[in-house]
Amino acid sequence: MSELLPPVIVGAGPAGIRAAERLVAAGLRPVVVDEAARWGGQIYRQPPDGGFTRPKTALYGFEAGKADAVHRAMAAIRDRVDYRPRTLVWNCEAGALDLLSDGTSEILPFSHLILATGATDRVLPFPGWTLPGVFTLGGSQVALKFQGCAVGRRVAFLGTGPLLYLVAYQYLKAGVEVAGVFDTTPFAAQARATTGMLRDPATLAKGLLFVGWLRAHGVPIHNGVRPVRAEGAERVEALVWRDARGQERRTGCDAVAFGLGLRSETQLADLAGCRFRFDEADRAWLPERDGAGCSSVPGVYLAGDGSGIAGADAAELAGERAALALLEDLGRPVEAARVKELDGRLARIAAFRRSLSAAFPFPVDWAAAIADDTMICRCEGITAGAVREVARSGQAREMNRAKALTRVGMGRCQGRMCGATMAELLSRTLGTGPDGVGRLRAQPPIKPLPIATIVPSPRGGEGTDGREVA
């Protein structure tokens, strides 16, 4: 790799910003590429420019100080990085990235690459989940933070994980009526995991405060539930659910926000050639990385939730740690004491993360209850029955074969919304775990592109990405 080429960081969230800060401090000028219009990532997403004036305490709550520190860190180095907002990285190969910005495609070679790609919601479908008014938890939070609006007037929050309670709390604080919190995890499982979560008493205390605040304001919290259906004609009118005793109940609402934790955005790591392994805690295939953030590909580093869900605090530390690994590979001196401190803090967060996974386990029985006529792939209109059929018939025993036969994962989301469901359905039908059916291979472009950006003009000449065409 050439010293004349810049190091590139993909993602301007907590991990990407801290990585850039460390590289700048060492005298480098990294390129920072981000899809968003402003830095901060999903967790510390900033509102749009142009008169949006909600204070950070209202946008980020207890995390306002951390959000402000991350925002200020990027602002302080803004003139010493090549910052590319509103830019999609849609491919990675042969030491270069394919970018799309303002309708124009560009090839960006790199010397070293730090992938800080973050995460998106993990969901499983249920009848009615495609009705207007049903949102993911992350989408509901983005609407509140980025646009200053709620997804409904009376919102039901469904799923499991810390984000479930955080977003419900944020909506209640914003003045929205919360119809209820419907947690798929039994209360006993959360109680058993409490001892392990005492490793991080501050984080545990925040979680307990969210729950206490919700209860104090009359919000019903139900544990061990399963969704039956979302009801409504033109939009959601009610959530029908089954309680821990198996009794079917109905809660009126005009919106449902749901999610089962987060899933890592791994497509670019796959295209970069990184080796993957199955992670039991995340119940997903993740790119391999060592404690420093080094992947299996020399010169490619992984930081933040894009290679395993650990949260914003860990992302900041992992971003800096990956940058230090990059500097070491360049032969630059690094402070051994700082490396040791980062490694220790990341190890402690990882231990807490294991307890958190026990407190909010993935509902492994949900997939078995999905009816055959339930749509699992919204992009292509494919049902659960279609996936089960190719498995039962012996036509498909792994994810990519099932994709080829059913078209699940071929649509606009490229498997982000339906991939976890297909893995659960396929593995249950075949009698294996999700590790036994493999993973969807990433294909460029990893997100939809305007066709004009990659198809040459019929008159010949050069395409908009600069490649010569016949």
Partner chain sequence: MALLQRVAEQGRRVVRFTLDGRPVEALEGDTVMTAMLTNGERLRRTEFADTPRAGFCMMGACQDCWVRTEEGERLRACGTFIADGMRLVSGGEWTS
Given for the second form:
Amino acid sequence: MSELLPPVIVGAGPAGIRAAERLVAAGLRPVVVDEAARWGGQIYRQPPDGGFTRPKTALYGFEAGKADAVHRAMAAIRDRVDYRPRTLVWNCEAGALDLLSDGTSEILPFSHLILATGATDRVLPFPGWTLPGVFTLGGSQVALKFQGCAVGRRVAFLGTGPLLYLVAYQYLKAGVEVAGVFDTTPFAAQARATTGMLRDPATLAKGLLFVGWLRAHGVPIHNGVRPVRAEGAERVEALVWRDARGQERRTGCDAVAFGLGLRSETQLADLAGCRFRFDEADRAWLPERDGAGCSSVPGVYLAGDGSGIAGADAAELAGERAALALLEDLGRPVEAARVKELDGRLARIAAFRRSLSAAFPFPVDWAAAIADDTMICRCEGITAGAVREVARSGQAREMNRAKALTRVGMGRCQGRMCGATMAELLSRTLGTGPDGVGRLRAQPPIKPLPIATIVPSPRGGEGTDGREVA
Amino acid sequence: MALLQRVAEQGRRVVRFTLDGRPVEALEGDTVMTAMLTNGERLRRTEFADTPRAGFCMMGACQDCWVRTEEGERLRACGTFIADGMRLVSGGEWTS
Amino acid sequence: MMRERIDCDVAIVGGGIVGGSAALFLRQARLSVTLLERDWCGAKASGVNFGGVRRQGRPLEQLPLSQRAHAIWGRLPDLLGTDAEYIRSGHLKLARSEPDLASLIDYRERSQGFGLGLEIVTGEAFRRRWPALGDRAIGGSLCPEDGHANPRLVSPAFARAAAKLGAVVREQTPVDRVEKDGDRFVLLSGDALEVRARFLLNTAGAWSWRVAEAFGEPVPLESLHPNMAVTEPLPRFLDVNIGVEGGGVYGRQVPRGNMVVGGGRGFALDADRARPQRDAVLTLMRDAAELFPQLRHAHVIRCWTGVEGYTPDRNPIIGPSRTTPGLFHAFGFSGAGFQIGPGVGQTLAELVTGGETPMPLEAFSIDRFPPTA
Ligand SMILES: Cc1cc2nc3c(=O)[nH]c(=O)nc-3n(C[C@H](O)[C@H](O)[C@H](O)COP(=O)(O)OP(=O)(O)OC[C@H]3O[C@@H](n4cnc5c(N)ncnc54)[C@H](O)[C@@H]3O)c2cc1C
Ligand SMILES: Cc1cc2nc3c(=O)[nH]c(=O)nc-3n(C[C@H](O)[C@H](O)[C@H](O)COP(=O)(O)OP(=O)(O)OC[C@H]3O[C@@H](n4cnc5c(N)ncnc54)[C@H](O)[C@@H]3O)c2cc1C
Ligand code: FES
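With the form predicted on its own already on screen, would you show the form predicted together with the partner chain?
Shown next: the complete complex, the earlier chain at its head.
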């Protein structure tokens, strides 16, 4: 009976595409929903229609082969899936999703749902981070890959994580001046972690290549950096930073690309009722999933970076694995050998990821050092001091309370850009671990919803109480 | 001066729109964000402090890039494509 | 583990605006008070409501309490050390038809003598005064001193102010058992805490029926979930708090520019939590956009709801228990307890300290429901 509804996949990145492929192979016709106009997800994002001509080797470099394979996989099943591009899932309620497409909202009931919602940059604030010219690392890559644009003429790259050197390298290759790489990681931490990274020599080799290439082109690389501020009146004019010895220095630039790794898009899993747990490696609350991708809610599966950062290769494997779990739950035959193979490869990647997060440690002292007058909430313009104050005075001992009192997390982004910061500030001030202050609850709509949204068949809410005029 | 710099894919069809009343050009396939920031330095000014903003994440997460059209429509600039004849505004609506 | 024991004059179950304000007024009267709150004080209905601080439109029997509360709202900075974004913007109730206008006029007449100062404005004068409302109403009734406030700030502030005056306020402390042992109430929270008190206030909001039932007086209380939405900040176009005669949508624009609108109902996730309901949200958005064309291009950035206790006649239950001396109830505000909450708190304090109150409470007696529901 549950097979009456087609399985639904949210996200057409590597995870979602491989999941769809597997379901199609089993004779199902899944619905694939993605906010983007074309499939590919973040890493394999495709340029828009309209005369873009760069070949995949130019767009995806070393990953061109994988990108092409993922794109082709989707193209091959295109007429056997119900693909809904440019469609935002804005809510999940009682066994159905709410989709927004072209200004119209539609209800999509499901019995089986795979969430492959991916990730975006994790950030911490520093003075000047809202100035025009400061972009996330991911965003800076999107500008290049998706629009053929650089975020500036002379760009400073700041932060940590695999994207830092990758995007700096891509900019250099595109002919943009790289003012420097300002790595928050002390050199020692990276060296220590390489031992673990040897498990995946290919990734290690790529990382070394980027660094080597940048150095060979005279790009200064600084380790153990902390940002002091981005300077400028109406746009970025310089990055002021502190070197590993504590010396304050200034680098002229017209853009700063920065990020501290990635954070998962977990809102739909939350609305779907999935149980969350604190993940030490990601330093974040994530929806629980078992090795196969099953969440705590029967019929809801999790795959890819949307439920824990593990990178593109893992996303492909996890997408397929989640589809197999779904098929098993439907009572369909699945190939045991394939399951075993996927499980083995996912386990190896998991081990590698642990060493990677040791190589790119989250700079906890950055959070600790955020000045009280630094704006931490871009949407509502709230400062770090406001959060510390409600914690110090005993008014807030967890995230949702702090949100209610300070508005951090209440703006348009719903905590995507400020949630990690608030967790750090609260837990520091209260002396709990980062897991001790809970997590922001997701609220619909998970992204802004036009009030003029068209509802084809308005069913009307439950009657309003005539006396209730508040 | 422009914030974003074109470094590739410049052979696309030209799209004409206005930015703060000024006729300007972008290329087909540009997002509203690219179109505005290759012609200017900001997307909007903030509600509470009247400071300039130019987006941040470029992937629909930060919601920092909501801009207005002269008709009052609101667009998320990084997720909307530019079209001929759009009339976009980057000034504050709060202080006027 | 040793069980902590607290002896006090008054124990309060529930730290919403009613329990929190009762604690504050009891401390002002120098009684020893222990307030037990399962969640965080003011995190439930009191902290998530629409924020309407409105007397207009209430049943007449609520108006004395509502007037009393009005005076307290006027002293917020003194009492709480914050104005909690409370503004006396006026509350304008719109009439969209002649019969609705007639009923507003009728209400003004019936409520005369309570001091609401209602003003009926119609036709051209109405359009001139509120051009933002255009022609979507033929007139309205203005209560100039009604207004709105930020519930997230006000409600916790009452409990905080009580604590500052010496009340023992325990959060994350559910009362699991209550009973009376001789002349003392005994409240247990797990194995960790025992509170003994001469008086007990049942201000547990939508969950108050549990306390009432423990003392042998079941009540017909139903949990419902008013649906709320808020837009991104917009240039100011509206200063009054807006309601519509006959119900439906209501809205207020906060000083930062966000428009908060309410209407319809959410659904329960379980006994303690609720979520907005999709059809209600979409209907609310449509109705709000129709009433306020200024919202035409706006986006809703958040929706929410809360858990509120409703009685069959939509009046609260306030006053002494009929089974147990020393126990006082105050709950079942049926979607409108935010404004009168502090007035109720003050009244409860009077009942405890002097055994009486000048407030007429007959209409709110628990006796009006049959003893076994
Ligand atoms: C800019 C960027 C560059 C990256 N580069 C690399 C790299 O070089 N190497 C690497 O290993 N990893 C990289 N990553 C990490 C990358 O996210 C993953 O490796 C990979 O893309 C994960 O695949 P996925 O399928 O889990 O998610 P994604 O590829 O992120 O796909 C998720 C998809 O879900 C859609 N979606 C999410 N929420 C909704 C919703 N509510 N409604 C509708 N659609 C929705 C999104 O539009 C997106 O297309 C990068 C990440 C970013 C952000
Ligand atoms: C969405 C919404 C919109 C509303 N809009 C308005 C409005 O605009 N104007 C207006 O006047 N009114 C409005 N109301 C109604 C108003 O919010 C409530 O009537 C009022 O807040 C009730 O206050 P309270 O203190 O009785 O209840 P609550 O605020 O619910 O407080 C009761 C407290 O008791 C605690 N509790 C329960 N059981 C236990 C236990 N066993 N042990 C310990 N603690 C316990 C709960 O955790 C809770 O904090 C609205 C309500 C909602 C839900
Ligand atoms: S730039 Fe972040 S949402 Fe558009």
